[in-house]
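Given as C-alpha cells, the chain that follows is alone and in the form predicted alone.
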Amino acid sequence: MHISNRLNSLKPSATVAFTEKARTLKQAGHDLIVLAAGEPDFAPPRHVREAVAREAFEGVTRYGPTPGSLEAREALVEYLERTKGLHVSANQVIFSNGAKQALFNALAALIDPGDEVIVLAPYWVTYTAQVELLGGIGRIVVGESSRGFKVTPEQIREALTPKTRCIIFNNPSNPSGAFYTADEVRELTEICVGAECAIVSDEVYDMIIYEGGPYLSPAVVSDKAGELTAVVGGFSKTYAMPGWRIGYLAGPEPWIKKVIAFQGQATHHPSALSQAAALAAMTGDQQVVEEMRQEFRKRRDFLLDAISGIPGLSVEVPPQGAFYLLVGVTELVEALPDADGSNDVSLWLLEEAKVALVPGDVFGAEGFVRVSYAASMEDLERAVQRLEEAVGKLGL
C-alpha cells in the first residue's frame, strides 16, 4: 500500500506522544507524577455538566449546521464582545471539534504549497506540523529568553517576505507562558498589517494571566487588523473540559465561509453535546474561571520558588500567563553521560525521578523542559521532592 509522502513525512505530536507514553507507564504499575500534558486538572463547572446531560436525554440527535448551532453562535458573538470587545456576527464564528481544527482550518483556508508562515519560537508543536501538512514553509523567528520568550518588531520585519501569508501569535505562549503586554501586541499588529499579513491569533490562554496588564486580541487593535485576523479559541483550557473537544474560529466573513466549506466536508459539525457545554460554559457563572486561575497562580509561585532551589535547573522567565514552566536543563545535559540535549535529560528524568516532563526542544526551546503546573499541588510537591532527589546524586 502506498502511503503520501505528506502523511510519511508527518510526526506524531510530540507532546500528545510523551504524555501517552508516560501514562502507558503509569497504567502499567509504575509510580510516575505526570506533568507533561496542557490539560488541567479540575473537573468542568457544574452546571455545564448538567447542561451536557441534559442534551443527552433531551436534545436533539440529528446533524446540525456546519459551524455550529445559531444559539451557540450568538452566544459566542455576546461572549467575545465581552471578554475580548471583539464585535463579529454570527456569520463570522465557526465551532470545531477543538481549538486544534480551529486552527487547521484556518491555515487550510490560506495557506498554498511553497507559501510561508512566521512562527514565534518557543512554538506550540503542532504549529509547524500544521504548516508543513498543509505544503507550506515554517520561517521560524526565536524569542530569546533573554527577551522574555518574545520576539522584537524588528525580527518580525526581517522574517516578512513577499511569500509570507500569515503569522501564528500565540498570547499568553505555550510552552513559555510568556505575554505580550496590549503595547507589544499593537506595535506587533501594525507591522502586519502594514505589510497585508494575516494574523492567525491562538488564545484559548486569554484568561489564564497572572501579570502584565489587559488583555489585548490582534483583532480588535484596529478595524484593518480585524479584516485581517482570525481568532483561534477554545474552552478546554478556562472551563476544565479538554476531552469533549470543541474550539471555535472567529473572523472576517470571507475568510470564515471557506472554512465552513473546508470543514463541512472534512467534519461536518462538532458533538452536540460539546455544543451544549460551550453554551453553557459561556452564558454561566464565571467565578470557576477565577478560582482556576488563582489555583494555577499558587502553583506557579511554589514552582518558581521550590525549583529555584534545586541545582542544575534554573527559571530564566518567570511564566505571565498559561500553565506551562520551561525550565533551563544546561548544566544537566552537561552533567549527564552521552546527554545530548534536553530529550536525554526529560528521559533521564522520567527513569531517575520518575516525573514525565515535555523536552524542550520539541518547541524549538532546546535546553529547557516544558514542566505543566495544570496538576495537583499534591503532585508538585511530589515532582519536586523527586527531582531533588535525583539531581541531587549528580552532585552539581
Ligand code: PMP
Contents of the next structure:
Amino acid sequence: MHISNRLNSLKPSATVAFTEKARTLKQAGHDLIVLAAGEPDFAPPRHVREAVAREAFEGVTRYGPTPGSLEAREALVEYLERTKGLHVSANQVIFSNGAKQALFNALAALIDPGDEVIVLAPYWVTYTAQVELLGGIGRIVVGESSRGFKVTPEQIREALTPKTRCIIFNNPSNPSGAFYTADEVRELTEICVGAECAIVSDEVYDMIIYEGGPYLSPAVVSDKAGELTAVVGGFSKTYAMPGWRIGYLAGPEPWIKKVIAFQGQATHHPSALSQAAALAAMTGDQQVVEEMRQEFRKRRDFLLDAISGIPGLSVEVPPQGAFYLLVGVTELVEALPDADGSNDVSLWLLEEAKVALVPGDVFGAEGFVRVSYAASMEDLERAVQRLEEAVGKLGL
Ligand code: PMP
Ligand code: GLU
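Please show me the structure of the same protein in the form predicted in complex with this ligand, now that we have looked at it in the form predicted alone.
Below: every chain and molecule of the assembly, starting with the one above.
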C-alpha cells in the first residue's frame, strides 16, 4: 500500500505518545509517576457533568449545524465578550473536536505549500507538525531562557518575510509557562498587523495565569488586529474536560466561513454531548475555575522551591501561567556517560527515578525536560523525592 509522502513524514505527537507509553508501563505494574501529559487531574465541574447526562437523555441525537448549535455559539459569543472583551457574532465562531482541531482548521485555511509560519520556541509539539502537514514551513523564533523564554519584537520583525502567512502565538505558553504582558502583546501584535500577517492566537491557558496579568488577546488590540486574528480556545484545561474533545475558533468571518466549509467536509460538528458540556461550562458558576487555578499555583510554588534545591537540576524561569515547568538538565547530560541530550535524560529519569517527564527537544527546548504539574500534590512530592534520590547518586 502506498502511504502519502505527507503522512509518511508525520511523526506521532510526542506528548501523547510519551504519556501513553508511561501509562502502559504503569498499568503493567511499573511504579511510575507520570508528569507527562498536560491534562488537569481534576474532574469536570459537577454542573457540567449533569448537563452532559441531561443532554444524553433529552437532547439532540441527530446531526446539527457544522459550527455547533446556535445556542452554544451564542453562549460562546457572550463568554468571549465577558472574559476577554472580544466582540464577535455567532457566525464568527465554530466549535471543533478540541482546540487541536480548531488550530488545524485555522492553519488549513491560510497555508499553501511553501508558505511560512512563525512559531515561537519553546513551542507546543503540534504547531510544527500541523504546519508541516499542510506543506508549510515553520520559521522558528527562539525565546531564550535568559529572556524568560519570550521573543523580542526585533526577532519577529526579522522573521517576517513576504512568504509569512501567519504567526502562532501561545500565551501563556506550553511548555514554558511564559506569560506575555498586555504591553508585550500589544507590541508584537502591532508588528504583525503592520506586516498584514495573520495571528493564530492559542489561548487555551488564558484562565491559568499566576502573575503578570491582566490577560490581553491580540484579537482585541485594535480593529485591524481583530480582522487578522483567530483565537483558538478550549475547555480541556479551564474546565478539566480534555477527554470530551471540545474547543473553538473565533475570528474574522471570511476566515471562519472557510473553516466551517473545511470542517463540514472533514468531520462535521463536535459531539452534541460535548457542546452541552461546553455550554454548561461557559454559563455556569466560574468559581471552580478559580479554585483549580489556586491549586495549580500552590503546586507550581512547591515545585519551584523543591526542584531548585536539587543539585544538577535548574529552574531558570519561574512559569507565570499554564501548568508546566521547564527544568534545565544540561548538567545531567554532561554527567551521564551516554547521554546526548534531553531525550536521554528523560529516559534515564524514567528508568532510575521512575518519573515520566517529556524531553524538551520535542518542544524546541533542548537542555530541558518538561514537568506537568497537573498532578496531585502527593504525586508531586513523591516525584521530587525520587528525582532527588536518583540525581543525588550522581554526586553533582
Ligand atoms: N494548545 C495548547 C498550547 C495545548 O497545550 C493543548 C493541549 N492539548 C491544546 C492546544 C489542545 O487542547 P485540546 O485539543 O484538548 O482542546
Ligand atoms: N497539550 C497537552 C500536552 O502538551 C496534551 C497532549 C497533547 O495533546 O499534546 O501535554
